[in-house]
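Take a look at this single chain in C-alpha cells; it is the form predicted alone.
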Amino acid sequence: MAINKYKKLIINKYSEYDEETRLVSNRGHNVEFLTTMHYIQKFLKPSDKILEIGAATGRYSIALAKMGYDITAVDLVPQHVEKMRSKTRRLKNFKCITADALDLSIFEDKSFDMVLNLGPMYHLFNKKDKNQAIKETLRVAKKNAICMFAYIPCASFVTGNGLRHQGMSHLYAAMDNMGRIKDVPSEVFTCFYIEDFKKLFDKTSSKYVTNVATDGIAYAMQEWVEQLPKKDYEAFLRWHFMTCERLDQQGYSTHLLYICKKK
C-alpha cells in the first residue's frame, strides 16, 4: 500500500489555508474555476460517475452533484472532508471519503467514466509517488474515461513567489541548471516544466488529449484584470477560453490542466 509519507506536512498546511474560499476570493482565481469547470463540462456525458481525487472542501464536486451527477469525492485532509460532509447533507448523489492519492484501493478497477484529479500532484515530491498516483488515477478509470490532472508550471513559482512575494533569491537557490524548481518537501508544492509533465504519460494506458492554461494571465494580472468593467472583463473570458489550449498562454498560467483519455 503506497502512503504519502508527507501527509502531516500537507494536513498541517491546509489547516492554516483557506481553500474553501479560494477559486472565490478573486477573479484571478475565479479563471481557474470556470476554466476547468468549462472542460469538465464539455467531456461529460448524461448520467457520468465521477471521482474528485483531491477534491478539497468541494467546490467542483458539489458543483457537478447539484448539476445530478453521481459523485464521489476524496481528499487527504480530513477538515476537508468534514466540511463536504457538512454542506451535501441532503445530496443523495454525493459522497465523500478521507484518502490518499497513491491507494485508492477502496475503488475497483474501472469504476468511473471520469477521474478529475484536481490537486495531489501539487504535493509529490518524487518520480515513483507521481506514477503511482497517475497509475492509481487510470485504474479507477472505465476504458475510454476522460482523466484530468491539474498540475503548476515552475515559471508560477516565479511569478508568485519569486517575484509577487519577493523570494527570487530563495527560488534561484533551488533551481537545477535547466531553471527547473527542484521537489522540496517543506515548501510544500511542487513544480513541472509542461514537457516533463507529459513525460510522466509516456507508459501509462492513457492517450494525451490536451492541456489548458486554467487561469492563463489572469492570475499574473490581477491587479488588472480586477479592475475591468463587467463588459471587458467577459470579453477577456472569451478571449481565455479561446487561446487557453495554445502554448503560448500555458508558461505563464498559474495552474495547468492535462487532460487524457484512458486507453
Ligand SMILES: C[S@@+](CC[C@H](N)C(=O)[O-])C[C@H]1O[C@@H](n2cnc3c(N)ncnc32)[C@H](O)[C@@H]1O
Second form
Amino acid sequence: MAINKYKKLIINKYSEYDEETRLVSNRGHNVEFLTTMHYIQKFLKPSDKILEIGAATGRYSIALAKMGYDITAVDLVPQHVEKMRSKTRRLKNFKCITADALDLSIFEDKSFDMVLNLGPMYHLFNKKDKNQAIKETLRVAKKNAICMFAYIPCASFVTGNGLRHQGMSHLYAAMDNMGRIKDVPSEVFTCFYIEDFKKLFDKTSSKYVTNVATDGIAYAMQEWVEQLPKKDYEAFLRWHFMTCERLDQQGYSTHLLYICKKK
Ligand SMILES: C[S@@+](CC[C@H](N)C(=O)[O-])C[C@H]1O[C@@H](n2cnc3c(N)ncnc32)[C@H](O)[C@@H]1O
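Right, the form predicted alone is done, so what does the form predicted together with the ligand look like?
All chains and molecules follow, beginning with the one already shown.
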C-alpha cells in the first residue's frame, strides 16, 4: 500500500478553496470543462463503466451519471466526497468513495471502460508517486480502455503564479537552468514540461492517443474572453476546438489532458 506523504497538505489546501464552483466561475475555467467533456464523450460508448480519480465535488462525474453512465468517483479529500454524496443520493448509477490515487486497491484490475485521472497529477511531488498514480490508473482500466490524465504545464505557473500573482522571482528560484520548475511540495501544485509528462508513460502498458490544451489561451486571456459578446465567444470556442490538439496551443494552456489507451 502506497503512502501519500502529502495527504494533509492537500486536504488543508482544499478546505480553503472552493472547488465546487471553479469550473463555472468564469469563461476561462468553463472552456476547460467544455473541452474535457467533449473529449470524454468523444471516446465513450453506451453503458461504459467510468472511474474518476480526483473527482472533487463531482462536476464531471455527476454530469456523466446524469447522462446514464455507471460512475464511480473517488477523491482524497473526505469533505469533497461528502458533498458529492449529498448531491447524488437519488442517482442509482453513482458511487463515491474517499480514496488515494496512489492506492486504488479497493478496485480489482481491469474494472473500468474509461478511467479519468483529473486532478491527482497536480499534487504529486516525486517521480515514484507520479509513476505509482499512473500505474494504479492503468491497472484498474480494462484492455483498450481510454485513460485521461489532467496536468499543469510549466508555462501556466509562469503566467499564473509568476505574472498574474507577481511571484516571478520566487518562481525563478525554483527553476533549473532549463526553466523547468522543480517539485516544491509547499507550493501544493506541481507542473510539467510536456515531454517530461509524456516520458512517464514510456514503460507503461499504454498507447499515446493525443494531448489536449483544455483551456488553450482562454484562461491566460480571461479578461478579454470574458468581455466577448456571445456571438464572438461562440466563434472563439469553435476556433479553440479546432486547435486545442495543436502543439502551439499547448504551452499556454493552464491545463493539459494526456489521453492514452490501455494495452
Ligand atoms: C483541482 S481539483 C480537480 C477536480 C476535478 N476533477 C476537476 O477537474 O475540476 C483536484 C482534485 O484532486 C484531488 N486529489 C489530489 N490528490 C489526490 C490523490 N492523491 N488521490 C485522489 N484525489 C486527489 C483533490 O482533492 C481535488 O479534489
